[in-house]
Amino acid sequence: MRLCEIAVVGLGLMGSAALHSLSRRGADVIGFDPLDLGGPRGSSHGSCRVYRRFNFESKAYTDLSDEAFKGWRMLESATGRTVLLPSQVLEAGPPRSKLVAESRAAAALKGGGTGPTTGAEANAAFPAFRLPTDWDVVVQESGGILLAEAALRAFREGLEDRIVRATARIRPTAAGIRISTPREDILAEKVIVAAGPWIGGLIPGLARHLKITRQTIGWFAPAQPDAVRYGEFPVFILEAARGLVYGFPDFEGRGVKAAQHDHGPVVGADAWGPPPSDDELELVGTTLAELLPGAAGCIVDRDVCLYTNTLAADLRGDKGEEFIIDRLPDDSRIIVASPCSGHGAKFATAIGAMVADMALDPKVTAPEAFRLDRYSQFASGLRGSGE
């Protein structure tokens, strides 16, 4: 049976972060994964993602936005490769929208937001937009698109050896934790499960806390080409009548993609299938229409993302929509990493340096707000025994 310290479970991009960021420190780790790179599944797939300096969820997010921003950086500076492109971010919402108070109050902490404040000055500064006039708006210049599939590629770049393509158990024993595949069994001192959806599979208990998702998206052949072009055009995430809607501008020249960020309905992990149809994306396409004129038009692309979102805790004041970072409370050589909520892929490269750092450290511990005992069922456990 082959050794090795440190196993990871799960290659999307909190998995593929940690195993690069153990790897850098001389770690002998080995990652584990079935899917392709650039396959349709995975809640890391696909071209892109949004990053945020100011985060409207929680105050929380804020430092942690600024570690991961130094993470891409450095990991472009490392291979080579762009990761993250600058693009200012647009927040809007009705008078008083507490999403665009709360990033305000973010950005104000550290000394940004700039730009249009109201509905009128935006569709000024951005031509596209056809917001209400009255409507706040904070716009982030620090703000990014995140090159998803770029970042996984170089996140696993030079590690190819350390990789093994295949679904992966767990199954803790005295001499170690057994990673069983169909075709061998390994065994590491300790393993990070960043499995996205199907974590709740490989972690008992856990899945009774997770709500699994499914999220539609649509790329819409832009009515003024020249308006939404990347660099005349910001992210957006728009708080509509019915419903948070988020989008790029054309980097790709594939169109506008946009999405709706509420949840849509709860499915198991494995439901990747079908395409969205044009119902599961009209919602998307009447708000851009509406409030995004520039960006409205047919449906030219379609995909499906799951997000993996925590319920609500008992113990603590927590609502739910959280990460869940921590090693197991019975079982400290067993890391949990689920940040996969639908607004996590920004912090993959603070967040993978967090988990090789519990991994390599028993006395590195998760922020509060990450950890499982906030629910009772594992706030009982021997933390840290590792028994």
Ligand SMILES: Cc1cc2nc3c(=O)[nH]c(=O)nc-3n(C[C@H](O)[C@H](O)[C@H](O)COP(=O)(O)OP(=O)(O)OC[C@H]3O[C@@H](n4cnc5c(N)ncnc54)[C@H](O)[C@@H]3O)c2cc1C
Contents of the next structure:
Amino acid sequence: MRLCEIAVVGLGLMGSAALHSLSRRGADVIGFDPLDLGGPRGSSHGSCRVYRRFNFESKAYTDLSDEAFKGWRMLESATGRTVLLPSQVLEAGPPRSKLVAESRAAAALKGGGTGPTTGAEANAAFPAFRLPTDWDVVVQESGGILLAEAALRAFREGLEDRIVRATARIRPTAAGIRISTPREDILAEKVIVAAGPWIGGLIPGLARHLKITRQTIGWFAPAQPDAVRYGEFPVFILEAARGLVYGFPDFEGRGVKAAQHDHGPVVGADAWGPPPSDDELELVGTTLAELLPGAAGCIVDRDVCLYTNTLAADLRGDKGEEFIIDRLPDDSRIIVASPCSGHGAKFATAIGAMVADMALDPKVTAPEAFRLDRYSQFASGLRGSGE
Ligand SMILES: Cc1cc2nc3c(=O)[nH]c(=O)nc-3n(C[C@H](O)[C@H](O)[C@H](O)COP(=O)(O)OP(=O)(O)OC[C@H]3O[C@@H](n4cnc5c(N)ncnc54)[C@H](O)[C@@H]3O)c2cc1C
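Could you please show the structure of the form predicted together with the ligand, as a counterpart to the form predicted on its own just displayed?
Zooming out: every chain and molecule, the one shown earlier first.
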């Protein structure tokens, strides 16, 4: 049986980042994933994700964003590939919008946040918008468009012989963690499990703390193509009456990519379903027509992706939608590096480096907010059979 120091099961953005980070540090690492890069499944596929320096979800994320930003630039210089296009990020909502207030608060801590502050100013600066003039607005200069598929390719560059294209099962044994695939078994000293929406099937007891949701995305043929071009128009996040809608300037020549951030229907990780229907994209289309008419138009392309959302923890003040990055309490050789909900992509370089550190150095621990012991089931060290 082949041996390795560290196995990485699941090579979406998190696992690929860990594989890249470990191999750069000379670790003997093997990654496992059955999916083709560029294929339509997993949570990391597709052209882009939003990179925000200031995160309305928590001020605590700014340092992780900054860490990740350095990582993206290092990845670009190591591979010669572009993975992060700089872009302004505009967030807007009704007066006293929580979204805008939280982003402003995060930006204020670091002296960031410039440009329009009201709907009227945003409409003047970016004529594609038609926001209510009294809306609150914040613009981050230090945002970006993360090129997700390009990032996956960059992480894996030169590591083809370190990747096993197969679904893996893991079984802890006294000799090591046995990683079984249909073709071979490999014995690893440690394993990083970064299986995205499938992680509940690999880590007993975890699935009950997760909610997988179907998220639908559309590309809209913009009514005013010149007004939504990359470089002149920002990434946007709008707190509309019926939900949070975000989108990108037309940087691909494919239309304006836009989606709803609020959770879609709960599904299983393998329920990949049909492409989104017109009904599923109706809210996004009407929001664009109302608030961003320059970007509105017919739907020219569609995609589906899954969010892996954590549920609220019972032992700490955590309302859910937080990451899980930790060693298993009853087997510290197994590191969980997921799930990263609807906002994890931007942090992949930082999270990959963090779990690589944890795999290489037993003294390194994950930040408290991400640890499993926020759930009483894991705090007791007894996971139970659960699912
Ligand atoms: C529609 C959508 C929009 C998003 N927008 C943003 C955004 O704007 N900004 C942002 O920061 N984040 C965003 N995110 C979130 C971000 O994309 C995810 O947090 C991130 O991609 C999760 O990556 P992952 O590696 O954990 O999971 P995945 O990408 O799902 O990777 C898991 C991998 O594990 C593999 N796997 C599963 N089981 C096994 C097994 N048994 N053996 C081997 N391999 C296995 C799968 O094949 C898969 O490739 C968005 C997500 C979605 C769905």
